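There is one chain below, alone, in structure tokens, taken in the form predicted alone.
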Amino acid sequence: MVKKVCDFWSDDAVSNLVEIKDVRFSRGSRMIFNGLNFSIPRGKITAILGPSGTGKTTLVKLITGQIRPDDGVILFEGRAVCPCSRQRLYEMRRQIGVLFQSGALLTNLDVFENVAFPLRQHTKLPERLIRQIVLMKLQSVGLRGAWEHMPSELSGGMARRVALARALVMDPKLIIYDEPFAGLDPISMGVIVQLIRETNDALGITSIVVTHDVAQTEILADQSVLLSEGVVVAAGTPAELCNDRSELVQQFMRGKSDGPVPFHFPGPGYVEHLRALASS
């Protein structure tokens, strides 16, 4: 079984950079994914949506090979992410940039060194070339002038843009944005939305945006995938999801408090629970 997965090659790799095929994953007795199937097309921006607790962050870890699925296969450029050799996994990861929700800048390094860090770790480029690449990436996010600043001197939006420059510095084929709009003011949010779109189109890369922000998704994404209860419940353009007749899709897209996703966490009846506690 493992050998067959390792040798798997997908004919769809030309059009899809990432493919998720019948993936199942559990944590203890809790099933997070139960037959997950969808693809990430090359050169497009795909938004991964879903209520809290649906496993969006877990999916990012599966795609980057940090954890393995219990069953099924995840393909990057037509080849299985896991299981594979450590060398192959590291080669794949060098082709993926990740923009974390917090930015995850190294607090003891200035802006220049934060962006230069992946180059110093994974290449043997001369210092002159590293300097040119880093300043070019900072210029692309509008922060070349802040190259000597420390992370503590940056606003939340500026820190997110430095983190984007760092994610781009290795010229990846795929960038994963983890909640890129969280905690940003409207101006900073507009800047990040524009940068994601322009970066994707100018460099011809592929982007995955993990987010709860439906409004920004409608502006930004080429396709949206809505996850719930371990499977894809809807996929298509943002407009197609907005017009989907499913009650669950409408509840999420319209932000309705009442619907298939309940307000109360599952448990025994309220009165029965009180009685049980009183008698214990």
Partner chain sequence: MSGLVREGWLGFREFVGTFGAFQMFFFRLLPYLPKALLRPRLIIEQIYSIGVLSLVLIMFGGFFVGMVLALQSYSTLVEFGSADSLGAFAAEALVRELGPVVASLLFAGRACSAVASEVGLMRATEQISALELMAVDPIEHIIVPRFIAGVISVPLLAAIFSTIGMLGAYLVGVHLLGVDSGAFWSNIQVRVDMYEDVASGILKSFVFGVSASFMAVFEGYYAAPTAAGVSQAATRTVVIGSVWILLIDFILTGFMLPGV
Given for the second form:
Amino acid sequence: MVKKVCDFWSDDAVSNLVEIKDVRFSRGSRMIFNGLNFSIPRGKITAILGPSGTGKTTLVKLITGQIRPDDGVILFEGRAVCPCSRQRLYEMRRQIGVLFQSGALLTNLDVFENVAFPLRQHTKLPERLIRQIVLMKLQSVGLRGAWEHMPSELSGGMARRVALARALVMDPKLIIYDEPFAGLDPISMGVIVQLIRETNDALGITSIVVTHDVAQTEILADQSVLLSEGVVVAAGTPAELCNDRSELVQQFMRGKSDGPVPFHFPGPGYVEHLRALASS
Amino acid sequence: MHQARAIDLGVGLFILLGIGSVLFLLMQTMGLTGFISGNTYRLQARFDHVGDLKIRAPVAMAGVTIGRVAKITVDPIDFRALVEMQISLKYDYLPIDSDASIASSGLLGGKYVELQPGGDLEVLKDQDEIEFTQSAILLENLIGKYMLGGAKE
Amino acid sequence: MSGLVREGWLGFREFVGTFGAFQMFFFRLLPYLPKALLRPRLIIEQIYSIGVLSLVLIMFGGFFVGMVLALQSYSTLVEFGSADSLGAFAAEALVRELGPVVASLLFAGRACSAVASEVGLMRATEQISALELMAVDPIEHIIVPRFIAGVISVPLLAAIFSTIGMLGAYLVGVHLLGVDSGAFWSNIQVRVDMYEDVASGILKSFVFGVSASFMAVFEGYYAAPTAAGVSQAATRTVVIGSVWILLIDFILTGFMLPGV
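For comparison with the form predicted alone, please write out the form predicted together with the partner chain.
Expanding to the full complex; the earlier chain stays at the top.
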């Protein structure tokens, strides 16, 4: 069974870098994905939207093979992502850059060594070449001047940019941004948006932006996928999503507090609850 | 790079210090045990009582350690304690009529075997037995004798 | 009452389960060990932060334990007129018992807790996930170098502890209490045995090093990725690590003591 999934091939790999087919995943008794279907086209920026708790981070883990779906298959470059072979998984991961929300820089290395880290681990390039590549990547995120700093000396936005340089240093085919806009001031936000756009177009790579920031998505994304309750609720360009007539999509895109996603956590009625407390 | 040098230096010194300490500890105990791995020959002696003589206890002559106790058993025929000793080959000139006694080094010190040289020209060889022995002096017995003697007076 | 029994049963099951998890993790580490020794860079860095930085504490501890030992035993020995055996007494206690045990306990408190919280914090700040996603095995890169560094450091620290302790005992015994210097060292030679005492002390400290370092990387690696989880990992490392050291010490001493 596992073998079969691993040997799965797709013919659509020319146009789509990642395909997600019928993915089901549950954690304990809680169903997180209930038949997820969509694909990530090559060379585009795809935003994955959804209210908190819809499993966006879980989706990143599934795509990178950190966890295995209960059912269904995820294809990268037409080949199934399978956690069953460590070697193949690592081979795939070298073609994927992931940008964590916190940056996840290695705290015991300075900025230069953090960016050089993947090169030192996976290649035997001469020191001179490593220095050139790293400085070039740092230059592209505008932090070449900070190459001697330790991660603890950087602001959140700067750490994220260093992490971006690190994610790019192996020239990946796909780069995944996990909540890249969370907790940034407007200037840093603008910088990150511009960097995502530029890297995508200049290097011809494919980007996935996992976020719940609708405003930035509208500027940035070529395609958006809205997740809720474990399925894709809507997909299309940001403009198409804004004009979608579904109530849930409208609630999310316009940020209304109540709607199909209720404001109140499910529970007994307020009055009944008070009465029950009073009588006990 | 500069920092890496400092780390290397620190680790190098640490390991040298550690190995030095192990050597120091071994040296402090070597004095006695150094030659045990060298060439030795075996001697035997029978005692009525060995007290609390232990394996590896020193064997000394005139206060100089020349070997150690290798084995302590009970002879199945005469039921005396049979003590086997390993003596350094450096000391291959012990007269055959030497006598062995069990002595203790201080009140709390351990027991050891003390050899008194005899006068014979023939020397003890490997697997020989020392004929003349004197057993351990048991403190309890001494006290008993003294009290008995004191009572008689 | 039945609730209490149930709790006990659950606790027991968890204990057995943890034991199983220890074994699983240990066997996961084993295949990495030879490979890790081929890349000593990481291990050297860890020996520095684990071993070298514990050195001052260990030397301080050893010196004072040695001095106290000399003071304590002198008052007893002098009553039996055996003050000359002071050196032997202190040396034997240090080499066999106090060196390995106290050095390992200090090591667990100083270095293992630091390793556990460092690794736990690496998990909490997603550094371990980041390594995974950069196709770098975190066990190979984070866990194994720390484990090996601990295993190498503890026997060395224990030997240094014993040596410094003997110097402390010498200082107090000879210079303060007036024991004869020659008698001090010669009694050590007579009483302390190379195989039984020194070798067993080194073996003990090696076993303690393995168990304390293992606890540290295990607790750190499986720490809950929260502030409470990281601090709990550090606490558990020190508490469980120390209990293990004392327990193993009892078992090993039972096996090693001659005549037991």
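Just so you know, these numbers come straight off a predicted model, no measurement behind them. Numbering follows the first chain given and starts at 1. If you superpose the two forms and keep the largest set of C-alpha atoms that fall within 1.5 Å, you have the rigid core.
S.K.: After superposing on the rigid core, how much does the Cα of His273 shift between these two forms, in Å?
M.R.: The shift comes out to 5.4 Å.
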